[in-house]
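The chain below stands alone and is given in structure tokens; this is the form predicted alone.
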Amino acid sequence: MNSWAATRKDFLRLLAAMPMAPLAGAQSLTVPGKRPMLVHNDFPEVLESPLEAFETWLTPLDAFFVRQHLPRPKVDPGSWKLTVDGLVDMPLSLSLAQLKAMPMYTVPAVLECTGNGRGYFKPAVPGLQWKKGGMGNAEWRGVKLADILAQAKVKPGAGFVDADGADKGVAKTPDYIRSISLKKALLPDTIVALEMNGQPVPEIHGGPLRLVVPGWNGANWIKWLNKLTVAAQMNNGFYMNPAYRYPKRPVPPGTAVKPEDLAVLETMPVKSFIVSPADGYKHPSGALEVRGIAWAGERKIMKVEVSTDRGITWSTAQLGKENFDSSFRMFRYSWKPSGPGYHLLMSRATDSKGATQPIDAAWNPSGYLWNSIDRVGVVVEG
């Protein structure tokens, strides 16, 4: 194969082998345990959060998005085991009870699908046409992956940890395995989560065990985690190569990219969007509060600016008190419209390393990492 377009075709053919029930365009439907969600697929579930889910710092579980690559496995918490093998001196087989007996830590972090916002790219790219709701912010509680690896006694020469879940491919669909660097695995906020927003991780979200990799794209947050393999080299399975790779340098929109010019995706970019008012809102008159959220991969949000005049001028918004790496930061801005008619509201965020949202996200063949300045149109009637 000499282009990403070719490998992309193989990628789609493999996904087509899965027992999916695609819908004709995303529809707002109710799924058991969820409020009405935007449903891209109902088996395996692909559910997009509604805009109102982001009115609070933590995304409610009944509105938290879902992205399944493979059908959900059968879960029996009583017999669940997490095995650790590979380049370790002490292979492990840990029950949930043994994990719960270890020191537990709480980590607030955004889980975001790599393709969140794909539906906004022009020209359009294949794949799930996410808008804004392919992500959510939760408090995850569990055991540091570093503590588990310390118990297993990692051998010299190890460089990666392969994470696998109980979900299995069907037909020609490969098993879903991701590699993360040992450096990331040993960070204190990388955890094996047993709880999500104060409850056991729901089965639909990967319970009883889910890998939490703050700041990195959701492809790395392995659900139904039951196996960790310490290795010298990165796994080269399908979901590491060709899937979830990104051009090493910007390319013209619509361009095919050679496989050797692609790199593995890890961290997510700085991003914000306006939650309220919604696009198309009709405002009677008077002042209007603009509210939204911002987040920045592994970094903190330091500033959010709002424009109410199509980007001619920008004003600093008020930020919420919560300010963690890899987590939402709320913002608000009081706006007094200059007069009736159509107004374009925009938001842009800046992170702790000085990176600011671009006017337009870099186009890429898979529609990953969309983070364009947000735009919301409002009609003032008064």
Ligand code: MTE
Given for the second form:
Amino acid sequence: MNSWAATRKDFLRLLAAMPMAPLAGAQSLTVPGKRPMLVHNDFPEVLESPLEAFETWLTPLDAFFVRQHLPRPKVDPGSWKLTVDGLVDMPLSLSLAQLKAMPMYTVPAVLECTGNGRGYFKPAVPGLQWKKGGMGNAEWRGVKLADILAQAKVKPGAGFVDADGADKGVAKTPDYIRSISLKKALLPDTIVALEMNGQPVPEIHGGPLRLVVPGWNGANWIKWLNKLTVAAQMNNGFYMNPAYRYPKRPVPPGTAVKPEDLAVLETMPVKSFIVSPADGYKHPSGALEVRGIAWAGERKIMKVEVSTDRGITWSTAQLGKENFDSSFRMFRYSWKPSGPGYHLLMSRATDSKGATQPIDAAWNPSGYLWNSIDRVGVVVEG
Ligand code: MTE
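Go ahead and give the structure of the form predicted in complex with this ligand, now that the form predicted alone is out.
Every chain and every other molecule in the complex is listed next, the one we just looked at coming first.
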């Protein structure tokens, strides 16, 4: 759901009172620290990664996608505090220095926007029309959320952890708060990250502190994290209900779904795409290497297959050595075109629970979890 559209009028009124640079053409917008990105929105920034960002296992910081609901907050790492309250015996207020003194862990994980690929659903659904680049894979380093919660001494009866960042609601757009289950919060890979790809988490990605919730939809990865509240019940604010919910059972494309028939989204589905060749590539002649990436929510990738004959036959691709839960797995396949002309290349991944990508992702009113088999058209010239 794009809450932004609903409140855009209010926000524009507010903007009129703010100093602002004139809007550049969408594609020519330059954002400090970023290479040219696909710009869905310039303020607050919503930037999609270009395809070449996925040539490497880790997505470079300057090409990593950005998704904000609200304007970025002012950040002062020197005075930053992470408070922990609610159902705890020892409420905490931790500085960055105190967090850095705790044991640190490195977790490679894909951060993916729940609506990544929304632009491919038919019939079209409102909201940001993401294509493939609303996600990226990074190495996150920080403190286990479980260690922080152990310090705070969670009381019996706790079931959820509400996470809030320093960005604030604007006009009718509410504060951005998400709840994750205590079970997920206590998993060893759920961390409060201070670093992203070996550098302090950039401000645009939530630095100095952001929540990393491997395998779960990006909405949970709270940026500018400054408050954790342990609670018995799930938070019921706008960003938990009705936003980021999915039909409990498949619905006919184009139909509305009653709120009581929607459930909170957590883990992401198995997915792959071909990074090279790019769609529309003209290949002179001879063999061509097909390369891409695959990932699968909280699971590992076990297999990627490539079809070069419109899905009639499938061949197993070679998988990259990096093989972690919740992270990219690279793949490559050496293709010998059968002759000149237009060819369709397809990729489909299978995860460690045996789930395989569908031909067509299930339509849903908010356009979430698009994971159809990927397809790329190539013209072989000689
Ligand atoms: N955290 C805060 N505080 N505010 C936000 O608007 N957006 C969420 C999540 N965390 C958001 C947030 C969404 S919807 C996504 S997909 C990811 O951050 C995007 O993270 P990125 O901008 O670092 O790529």
